[in-house]
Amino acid sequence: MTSALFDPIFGATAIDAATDDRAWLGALCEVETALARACTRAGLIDLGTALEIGAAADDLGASDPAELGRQAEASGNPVIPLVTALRAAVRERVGADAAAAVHLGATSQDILDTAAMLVCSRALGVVVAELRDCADHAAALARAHRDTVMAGRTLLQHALPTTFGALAAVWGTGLDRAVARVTATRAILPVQLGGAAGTLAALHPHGFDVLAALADELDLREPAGVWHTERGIVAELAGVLGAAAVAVAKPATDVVLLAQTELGELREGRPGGSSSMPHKRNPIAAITARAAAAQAPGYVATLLANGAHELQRGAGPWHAEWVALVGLLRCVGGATSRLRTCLTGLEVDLDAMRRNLGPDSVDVGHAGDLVDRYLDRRR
């Protein structure tokens, strides 16, 4: 999932720390610690035991994720060997009674799904920050070039004139919508706690108390019920992130087109070069933003195609989510990071825009008013 060779090219460096194996292992251990504290709040285990579980989980969180992955091969998910190691560590620290309180009332999917929501929440925080920066840059371009006339192009042919500010406002509108949707989805990410068959049987009659406490401990949403095989939140994430990729790809595509030698209307502030043609000024940030965003539909399709899980536990569809979800977070985060680089210091060639417009009329209709309307709505 990560590559020291390619990640910087596709902008994944910033989001890597929120989505890599170390982040996942830390989230798994954090959920086990939070579960122990939640059980303490519900009166099921004593505080000292919960503290010992938390200390042992902290130690495991610093261990090698690759070793946990190797151990997970036999069981099909990393939670089972993690719980085995955690119980062994607690048993060694304070004895068998405390070890029995590890993972109390939970099943593997509870821990992994909740850890996934933690990973998503933190990664979405990175994505939102990058998207917001991109949206602000688009707004600044719209404001600065409200009246900068350029050729409008439909089906890649000259149409009626427009302004570059109006085009930048289109970019900003999509980016603002992406910020709002990703932010809203991040706010509803839920914990998962249902036990072996989704009935909270092992925690009865305190199951809902533990569920509420767990959500509070992790600052995630308390769900209405168990969502082991109701994957609406995963589908929501897929849709929102896929739409964000589209919002990012739009300005990146336009920059690539308008930076062509034959047009020369835009230039990146830090263009890329060529190994054989020193005259080249390639819009590399826009190109790689497009490339990263282009990977999103495949991950979205995987998540949606595997959204219908069987009965009380998915036999394969659940497992298919993990890599796809991380991949989607990484490619959207990378695309957004590269677009921010592209839009930072983007150079607008006013002479080229006027020259390419030719003798056409400069009547741009409501283009400036559309920019004003867009900027007013951002306030």
Given for the second form:
Protein chains: 4
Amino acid sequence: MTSALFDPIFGATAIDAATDDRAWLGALCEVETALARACTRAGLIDLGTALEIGAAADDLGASDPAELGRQAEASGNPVIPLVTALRAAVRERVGADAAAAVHLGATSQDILDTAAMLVCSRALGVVVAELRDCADHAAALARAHRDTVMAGRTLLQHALPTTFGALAAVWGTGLDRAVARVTATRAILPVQLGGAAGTLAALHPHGFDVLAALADELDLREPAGVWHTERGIVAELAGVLGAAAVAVAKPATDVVLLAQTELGELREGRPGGSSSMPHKRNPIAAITARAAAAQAPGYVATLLANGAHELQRGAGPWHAEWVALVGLLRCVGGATSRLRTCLTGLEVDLDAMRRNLGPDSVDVGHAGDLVDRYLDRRR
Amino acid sequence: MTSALFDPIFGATAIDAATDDRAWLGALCEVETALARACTRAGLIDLGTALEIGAAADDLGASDPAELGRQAEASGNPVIPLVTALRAAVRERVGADAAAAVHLGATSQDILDTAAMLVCSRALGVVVAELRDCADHAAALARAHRDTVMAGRTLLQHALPTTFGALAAVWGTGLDRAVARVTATRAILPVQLGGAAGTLAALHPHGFDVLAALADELDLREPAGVWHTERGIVAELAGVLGAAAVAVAKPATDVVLLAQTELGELREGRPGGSSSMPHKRNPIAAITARAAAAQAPGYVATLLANGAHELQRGAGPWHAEWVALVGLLRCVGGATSRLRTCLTGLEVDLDAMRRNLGPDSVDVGHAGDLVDRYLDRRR
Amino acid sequence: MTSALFDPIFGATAIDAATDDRAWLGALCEVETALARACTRAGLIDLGTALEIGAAADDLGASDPAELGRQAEASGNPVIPLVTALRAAVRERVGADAAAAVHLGATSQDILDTAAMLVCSRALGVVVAELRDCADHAAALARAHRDTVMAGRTLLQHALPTTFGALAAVWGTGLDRAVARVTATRAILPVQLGGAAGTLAALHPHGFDVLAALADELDLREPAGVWHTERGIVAELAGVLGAAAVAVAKPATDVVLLAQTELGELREGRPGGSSSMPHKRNPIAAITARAAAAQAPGYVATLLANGAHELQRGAGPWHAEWVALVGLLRCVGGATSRLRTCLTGLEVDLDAMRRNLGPDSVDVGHAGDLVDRYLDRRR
Amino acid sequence: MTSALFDPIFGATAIDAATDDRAWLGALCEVETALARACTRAGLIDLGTALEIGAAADDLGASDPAELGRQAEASGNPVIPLVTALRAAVRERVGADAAAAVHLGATSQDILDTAAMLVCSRALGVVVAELRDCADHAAALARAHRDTVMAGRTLLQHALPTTFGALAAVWGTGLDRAVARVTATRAILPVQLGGAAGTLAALHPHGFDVLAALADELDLREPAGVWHTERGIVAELAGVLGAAAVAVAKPATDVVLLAQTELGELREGRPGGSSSMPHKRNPIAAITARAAAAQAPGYVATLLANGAHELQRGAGPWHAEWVALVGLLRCVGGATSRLRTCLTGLEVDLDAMRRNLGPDSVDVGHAGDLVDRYLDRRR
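The form predicted together with a further copy of the same chain, contrasted with the form predicted alone above:
Below is the whole assembly, all chains and molecules, this chain first.
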């Protein structure tokens, strides 16, 4: 999922700390801790034990993910060796009784799904912040260039004139929408707790109390039910992130087009060079934003194609989600980060815009009004 | 997009009238009519002319789509020959002045995008109705089988027991969510009106009045701005329909699995036969629901990959939306229709469920409570 | 799958007759006829009966596909009602004994898979012919413009000069490769014959004789085994067609870019107009070729995601292939047809190429040699 | 691209060394070395300089990829800082003249594309070896169980009987095909050399000599021309790997189904456990093989959707290939590795097969002959 060589190019550095192996391991351990606390609140575990579990989980959360990865191969998910290690650590600290309180009533999917939602929540926080920055840049461009006339181009042919402000308002509208949608989905990410077969059997009759407490501990939502195999939230995340990628790819594409040598209307503030042509001024942030965003549709398709999980736990579809979800978060976060770089210090060549427009009419209709409307909506 | 041979198998018959060539032609003509009426409300066209345009558009809307299709090849979209034909018809009816009022201030994308939203609105109406039927069936099964014990199966291996009601509640939760999401997206479908370069230049200073009136005429939403190349709504439609396909595929998959010969826990009311084995009782509605739903991720990926439209009109990405959007509507609508058939009269073999569970414990934990919670939420 | 309104725009008219409902119905009936003949050659059916089956199948093959479609809903595939109808027709012609010889030893998947290969074979014939035409156009452009200097553009920025011939050679190389690959895959399309469970049980011990004769009758290949659930050939078709779409999209994209107003280096012979701007000269064939080709990756993903068919017959994945395969054939055939239109009469503006290049060096290195090498390889 | 936490679960460990950051950095440096040697063979660089370049490249190839990654952000690809570093190292070793010989006549895409082909060649070597192992396991199962009768299941319903050998032969046929296809594509991977605009201008008139020598140095193929923007080979890699994923997913799916509690016909040699149910025997290698293979269609769609590179260098599509290609190699290699684990020591429960079949007929037709044919073809 991570590549020290390629991630910086595609902006994934921005979202790295929220999605890498350490983030996952940390999240898994946080969930075990939160579960112990939730059980305490429901009267199932005494507070001292929960504190010991939390301390042991903290230690484990700071250990080497590679070790856990190796142990996870045999069982097919990292929670099984994690629980083994956590129980051993707690046993060593306070004895066998306390060890039995680890992972109480849970199945590995409960821990992994909840950790995934924690990872998503944090990663989406980064994505939203980056999207918001991009949206603000677009708004600033729209405001500054409300009346900057340029050629309108439909099917890449000159049509009637428009303004650069109106184009930036189009970018901004898409980015604002993405901010709103990602924020809304982020706000509904649920914890998972169902136990071995999704009936909360091992916690009966305290299951719902523990569930509610778990959500409270982790600042996630209490779900409608057990969603071991009702993956609507994952499909929704996929759709929202796929749409965010579109919102990012649109301005990136326009920058690349308007920066073409013959057009020369836009220029990145820190364009890229070339290994063979020192004179090149490549809009490389826009180019790599496009490339990063272009990864999204494939991940979305993978998540949707693996959305129907069999009976009480998917035999493949569930496992297929983990890396696809991370890949999607990273490429959208990365694309957004690259777009932010692109828009920061974007240079607008007013002369080129005027020159390319030629002696055509400069009746831009409602272009200015469209910018005003857009800016009004943002207030 | 349509196939008289294959559509019935995949349930697309249900959504046919809302999405076929006639539906599109009709919608295109309705939009031209609505535009003329909207211009009348803004004082740009006299009422008599608008009525004549409407009458001519009605005629055209009932003509052969194939003729328009042939004419559309040269210009790359059906609106251009449609406007030519409509102008000719109005000229013949009432003269050249009236003909000039046809398509006033619009560009072909305005008409096509708005017609697409009309088509989507009607098709989503069908999809929601079918989804709701499926959801109601799931709820009825959950209620009826609140306490019907069966084996819980994780990774397709026996885990702890659960109830069929709890499983049906999982189905229903996903379907209810799909109903809510599709309904919400349906409610925000906007009209499009921007003119040649998205500035509403030809309608200035009446552009926003016409825009508002157009939305009102067609019972669609007034958009934030001109979305010629801000395709967030299309990406959102893609995501929501992709998620709905997941909600449908989940119960279909479970029915296929629980109907396996060795399990025999479910049976469709009207199973399919075989050309070589008369004894077969294939859960064919579930099977074809899965097959139809399986088309969705590819269409979603296509729509997302074509989401970044160049500058003021996409030079390929826009055109790429039309058939992909229809394909997506049809496969989701079709899958839902097939699932409805599957769930209608679904037979539950209580003995088989009990027998397969074996002498294992029948502690189903909170299974009944989960059903109650689910049913409560539906009220 | 077909749309009289949209197909002409996306070139699908070219491939219509090879892939529409009538083509499928005809192919299904041809396979039943060929099976009867093959059984005759293996001594299982007398010649007179085979001839009667063939005559009845011919009649049925010319009937209304919609009727069969309606009947197919209940069983989930069109072969089951087809066999019923064919048996009834043969019974009426020559009696019950002959009717029993219909569909001898086959299962519906045998007929449908073989018919699909027939449809593919014919459709690929169209695709190859179109691709070859495009490749020839590219070669003619490479030859004519071997020394036509133009700006080389990397990342859409001026780099060093090249020649239009060298660019056309790049187009041609991709198209030639697509011709070669599609032709090679077309040559290995197999018949299917396995009977109810893929063991050729009902034809034992004559199974392999009938299989060989069936392949011979239909001019398809004898397969390695029974491929009811070994869908390598479908995956291979998907990959080859997906790659062909890339080969088509590349020149279409370049034409759209080089036809931009500011560049003006290429112009389609019959450009498209606009409903609002009579002066527009849109490279509409290239634009719609791009849009058609852009459908391909989604279909490829659908076919690959449904490639693992369960045990002896896929419970959904098999059914999911039919429309996706047709959709893929149609979009690739359509894109290629549109590209042919684009390249036919493509106008090259030598002055614009020279002007855009500017006073830069005109050292084009091996550009001419690259053209010569490419043309040599084609001989 | 890599995850120490998740890779072992999905088998990517097997292909790690061939595809990770170090493999890429090493390959990039090998290409610079090979280019220097090729230039020596063409008489453009003296041997001593080439040896110094090689020595410096070796050092650089063993350095920290993260450092290069950070430097690559500004230019959008790792070759630009690599060349800077390599020139500095050579300058320090032997002076400015020698430094000028570094990267002679090349552009960064030449180095990156060639390195990508090297990485692919080595990774495909791993994939082929794993696939071949899987195929051999399938063949051994087919041989051993030529006459092991079991229920044939179509649409997951009992049909007629077959043998487990016949099913294993189906698995093996698909795997053998994948071996053949991947091997064939591996054998045609080309080097890239075109210089700044794809005309080999800086090497004129020695361009083709250097090209041929470069291919020879790296044991890759001399390409038909410059394929900077003719990405047929990437599309072909995508298709072939996508098809290989299907060949792997098929047996994995069947194992999961036949291992279901009620069927119990197959059992993995080292099944996975559960965090909550110690009695579970999950076919975890098959499950994770499915999950890994399920990533492939999305990557294939991404590569195909980014196949049309603009003019002389793709402004996004090129960059989009790198991580998608690695992702695809890794998921296919990983899935294959997991399948190998699954098939190694797979336990066949003859009693369960016989019991599930029931008192039905045991006429398995040509099942044995199909196995014999399959085994004959392998010789």
